[in-house]
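Take a look at this single chain, the form predicted alone, given in structure tokens.
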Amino acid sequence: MRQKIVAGNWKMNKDAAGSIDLVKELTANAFPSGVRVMIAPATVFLDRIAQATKGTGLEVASQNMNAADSGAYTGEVSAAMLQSIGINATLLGHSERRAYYNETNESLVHKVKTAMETNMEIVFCFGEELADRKTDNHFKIVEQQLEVALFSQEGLDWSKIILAYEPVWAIGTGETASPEQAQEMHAFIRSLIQKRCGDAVAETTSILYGGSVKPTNAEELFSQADVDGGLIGGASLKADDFMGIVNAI
């Protein structure tokens, strides 16, 4: 049975404060039975925030990790670090990453390896931006994302995988795919992992969706039947919005 998924990604905000306000607001209230709730807050917040929620069922997770063990790398953070803080699962391959610091499909080979040579679990992120879909290569530049990245590489280790696609057009643009191109999108993926990887990995491979969730559109989109969830964006920086989603779920 796939497990039910709602992420959150703080992205860069929030202070040190605010970040533990949230977190109070968040652990205030009770999560629904069989749904995972992740937060993704701002890596210099990671201790204090892993600390916060202990014991009350929300999970935290870093927005990015190096490929390398440790070295001359300034300003990133290696699995290592994370790990001894207690943070064991890691967005990898979101859009702005890929956008604003060239983040490759080949790139990201080197980050996932690391993942799974260090038992982190991955969030793996991916989607096409507008122009792809206008030209009907959607499909096209999911399957290559996937290819290069995950099919590829030999021994992945799948229960530590969770795909999150997410259509660029609709990060941020208040754009949402309809839930009928979001559930076309989500069974194309789930057949890609069926002919790569088997009926049972495909079976078992949580896929969110990411693009603008609302409250007001989550539930139907997360009725859709290859919706396992959702990795939320700005709905996440607000206690009550969150929370409407992950009760949609």
Contents of the next structure:
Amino acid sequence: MRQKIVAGNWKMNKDAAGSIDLVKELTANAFPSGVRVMIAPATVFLDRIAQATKGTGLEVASQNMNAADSGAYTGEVSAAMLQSIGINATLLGHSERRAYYNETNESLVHKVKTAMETNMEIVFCFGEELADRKTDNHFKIVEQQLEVALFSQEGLDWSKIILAYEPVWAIGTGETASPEQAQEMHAFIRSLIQKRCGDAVAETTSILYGGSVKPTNAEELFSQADVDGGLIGGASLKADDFMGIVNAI
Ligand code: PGA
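Coords for the form predicted in complex with 2-phosphoglycolic acid (PGA), given the form predicted alone:
To see the whole picture, the full complex is given below, headed by that same chain.
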């Protein structure tokens, strides 16, 4: 059975006190059973948030991770560092990392490889830009992203991979993919997994939708057959909004 997952990507928001306040507000709620609830706060606060969430059922992930084990990579953080503070999951390939920090399908190959070698769970993010959709290239782009960074790699442990389809034109723009557009793409992604990795992997891999998910549109998006949850940016910064989305699943 596929896991239902709602993950909050806090991006570069909240200071120390604000992060802890939000964690407290979130953990004051009972999470629906059978749903994994995750947050990805800023790297600098991961240690204290890992401590603050112990035993609460709220999972904590990093927003990024370096491909190297250690060494001269100023400003970067490794899988081993994250794991040493109890963080065992990370987002990879978010569109903002691709747009501003030169992450490419090719460079993500190394990050995915490292994640697999170190047993890190990944939320692998991908999705087309507006120009791709306007020119009807969205399926091709998504296939390419998955082919290069994931399918072409041997021996991936798919039980450690969560996919997050995030059309770039819907991220932080207030413009959401319609439930039909989301379902159409998610079904396509699942068919690709089935073709490249077989039925069992296709049936058990969670595919999240991301891009302007709000409490008001979450239920309709999550009710689509191939949408297994969401990756939430802006609306994950307010406890009420995020819990509204969590409870919509
Ligand atoms: P958004 O961001 O919900 O603010 O559109 C989603 C994301 O970037 O993961």
